[in-house]
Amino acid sequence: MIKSLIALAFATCATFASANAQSYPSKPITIIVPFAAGGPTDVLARTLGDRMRVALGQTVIVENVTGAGGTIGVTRAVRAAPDGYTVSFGHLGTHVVNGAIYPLPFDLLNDLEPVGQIGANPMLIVSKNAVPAKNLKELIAWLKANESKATLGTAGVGSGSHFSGVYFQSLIGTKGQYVPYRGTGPAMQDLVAGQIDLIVDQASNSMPQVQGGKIRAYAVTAPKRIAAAPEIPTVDEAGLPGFHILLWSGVWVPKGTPKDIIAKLNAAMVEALGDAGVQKRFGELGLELPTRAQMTPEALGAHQKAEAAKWWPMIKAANVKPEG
């Protein structure tokens, strides 16, 4: 008898979800960016949120949940109803890099469902116009020269910006002052402004003010140059041979959220990256589309594990603590 009522219990829930699944979406879709409006994160989470409510035939909502790097945003995505009306948009830093620096109450490799991998996105060394350097060269020694004064922006301990300015002041010998913001959005503002020296900050974010002659660009952290600005040379070309860092994005949902939910995000991710008007938007903002073997879950699952192998030990020898 209690086996009879444990089988039907099973099927009762199996069909539930099923028909959960069937009826997906009913209602407004969420996606959490972990950044300030603005920044480049939140830039690529809404042209491809706009896309995908077509897909899906339900509005797209992006809230940004800002704080400690990104992980406060990934904290309430993880807590999230596993339905899949909430999703979680972030990157290389998001997703592995603060695994290795705050004390998370989730296990960031398997708390969260993979949906698919957006793209990559090389970072640019990038500096107010008023700093005297004119090339990468100029830039190191100018940096050596003002270590203790010079400041670099960032969004954050864990971000982007932050630990690809740890990684490059460790291959030039130098420590400059981290002055954080709730994402390189702000974080940019200010560099326009003239209030910080230099942020390793994303090209899509940086690109239209250095096309712009607000800022000034240095080096690109690729092994080729940006088609959108193949004028600004790779840091191998520039004098630092070897600073690659391309930060990829992604997309994930509670833990728990049903396969046939999963799938159908996908779906619409990748018909939204296959649409003419998302890719040229990504185009002119230096994103490198994957290719369709690398949209599926089980290759961003693969590919965040092996990233977290590479960059854990990084991290953790660098001694990089939430406080900065």
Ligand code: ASP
Second form
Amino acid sequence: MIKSLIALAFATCATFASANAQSYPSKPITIIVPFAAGGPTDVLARTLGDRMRVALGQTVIVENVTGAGGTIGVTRAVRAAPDGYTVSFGHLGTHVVNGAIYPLPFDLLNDLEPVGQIGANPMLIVSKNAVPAKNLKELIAWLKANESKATLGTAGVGSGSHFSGVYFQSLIGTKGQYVPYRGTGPAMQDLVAGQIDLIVDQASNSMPQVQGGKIRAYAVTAPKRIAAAPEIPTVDEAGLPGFHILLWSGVWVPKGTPKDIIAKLNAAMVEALGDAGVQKRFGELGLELPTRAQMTPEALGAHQKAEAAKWWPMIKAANVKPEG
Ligand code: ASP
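Okay, that was the form predicted alone. Show me the form predicted in complex with the ligand next.
Entire complex below, previous chain first.
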């Protein structure tokens, strides 16, 4: 009797889950962006979310849940119902690096289900125009001469701009001070206004300001120049060979989300990434499209774990402390 009741309960749950998946999405979907509005993660989420709305036939809302290098927003997503209505947007910093810095109350690599990779951005080393350096070698010399007062804007400890800054300064042997913001959108406003000196920033955030003459770019952290900004040399050409960082972004959902709902979200994401308008915008922002094979949930899960194996030892050795 008990056995058949349990079997019935399981069967009912399974029917309920698959009925849910069939009617999914029947209400608005919320994308949690763990950084401030106007920054690169936000712009990426809105660009993609707008097109995913068409694919899914549902409203897609972007909610900026900021703070502590993105961990506040990611925590919110981990704790959300696993029903496909809460989606976690993030990148190498929020979904890999932070696991080596913060004492998170969950397992960053296993408590979210991957949906797919959405785009990757090299970083640009940029400064306010008032910094007198005209190329990367001069910038490094300026930093060495001014390290007690030089400031680097970041999106909080563990963010892309922060660990890229830490890596940069460890290579050149300086100790400029980090200034945390809730995203590199607000950090960029302060760089343009001359309140901070530098950002090692995602290309998509900096390029419009560089091209508008509001800030100066020294190098791109990639072995190849960016097609939309061919005047900016690579770090290898500019004098810091091997300082390569590719800040890839992705989409996740809470653990336990039904597989067919993940498949629907992935299909909408793939459709959005195939859209000519989205691809044009990616090109303008120096964002690299993932290959079709990189867009699968399995590929994102594997990449996230491989990146943790690569970055966690370096981050732990650098002994970076969470912000208080
Ligand atoms: N991409 C930024 C970072 O991690 C944050 C943001 O998107 O605003 O540095």
